[in-house]
Amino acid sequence: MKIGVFDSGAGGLSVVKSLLTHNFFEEIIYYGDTARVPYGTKDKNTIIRYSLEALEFFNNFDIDLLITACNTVSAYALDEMNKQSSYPILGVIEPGVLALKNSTLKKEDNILIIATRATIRSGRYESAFKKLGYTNITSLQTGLFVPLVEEGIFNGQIVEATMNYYFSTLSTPKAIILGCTHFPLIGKSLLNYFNNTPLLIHSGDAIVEYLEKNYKLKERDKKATLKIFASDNVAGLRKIANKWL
């Protein structure tokens, strides 16, 4: 199988990181809409307009499944992709909400939803999470986390200093959902923030999950091979793929 991956920049590749370590594609192809990052500060109309001309993009490929890592394009945009798709779309959030469904913390453990503006505006998160009985939901824009890891900024103290802006008058959560796929890229740093206590949910590994258990994939012998694109910038994609990957 072949599966494409699209993001508003580089953090899908924090999914692309659990797709490779789990290897149940022939081929991946990523891209990344650098020139227009972020998504999450846009309104509605845009982000569906964009993720569309996205969808166009991969119309070039023969490709048997495709997942909007983005999760504000999963919130808004999915299903008016599906509609204008020949091959099924994936989405973020629902893997995401089950992901934590299937954990061990107790329905009243504080749960903190980090994301970009447009998706905890969406409400997506902690409306699914309400009706699953949780009921100590906390849910937090932090968008300047975006732009530091499109700059290929995981740690260090500027990401120090924004985690201390948005979280200190926080306790300590029992679970972070990183409602957005750049977050994965700063997971240390989040967890040397709060002492290592959390469990941190994102969606490399929760997708992996439900592809397993939906699609009842298996591993490959052979090792994907990845194929990256970007709407502007590639190299400086490439780079930050390097480092992760």
Ligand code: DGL
Given for the second form:
Amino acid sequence: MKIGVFDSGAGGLSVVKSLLTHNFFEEIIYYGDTARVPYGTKDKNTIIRYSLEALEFFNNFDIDLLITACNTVSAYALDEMNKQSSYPILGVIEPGVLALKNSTLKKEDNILIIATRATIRSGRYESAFKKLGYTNITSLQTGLFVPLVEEGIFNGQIVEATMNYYFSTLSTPKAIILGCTHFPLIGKSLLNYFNNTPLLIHSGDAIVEYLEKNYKLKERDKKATLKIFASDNVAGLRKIANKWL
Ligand code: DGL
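Can you now output the form predicted together with this ligand? The one shown was the form predicted on its own.
So here's everything in the complex, that chain up top.
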């Protein structure tokens, strides 16, 4: 199987990292729309338009499946994209919700959802968790982490200051839903900030679990080949990929 992975920028590499640990696929074609990142500050119509335009990129490749490794796109554009595509397109929100459901967390445990402004505004995670009976949920827009990750900054002073800015009034959560694929890249810093206490729910691990269950994929003995493309500064994206992967 040859698959495509799409994100607004470098964040989807966190999903690629999880996919690469499992060797389900022969080839992974990654496309980051770095010319237009961030998507998370845009409105619904713009996110849909950008996502459909990104879909055209994959016309150049004969892929069997596309993973939108972007929560913002998954929240707004998944249906439109699937309507226009001959192969299935999976988002990361449903797998993330199932990952929490399958965890050992109790319904009253405090859960922190962090994501872009657009994803938080969509209310997709929060309403899905409430439907499952979780009662103690805090949703927070933390979009400043996106440009930091795009700059290849995953820890240190600026990351800590940003965490202080967002989290200083919060009590330590039992779980953090990394509702943006850029955030696993600062996962270690997040854990440090919260004294290694919370469980981190990560779109990459969640989609791997989802693929294993729903697609019955078998591991191959060979590593997948990875090809990275971007709408701007592909060298910058490949540099982050080398650092992260
Ligand atoms: N990585 C994207 C997500 O998962 C969003 C980053 C952005 O473009 O704002 O939502």
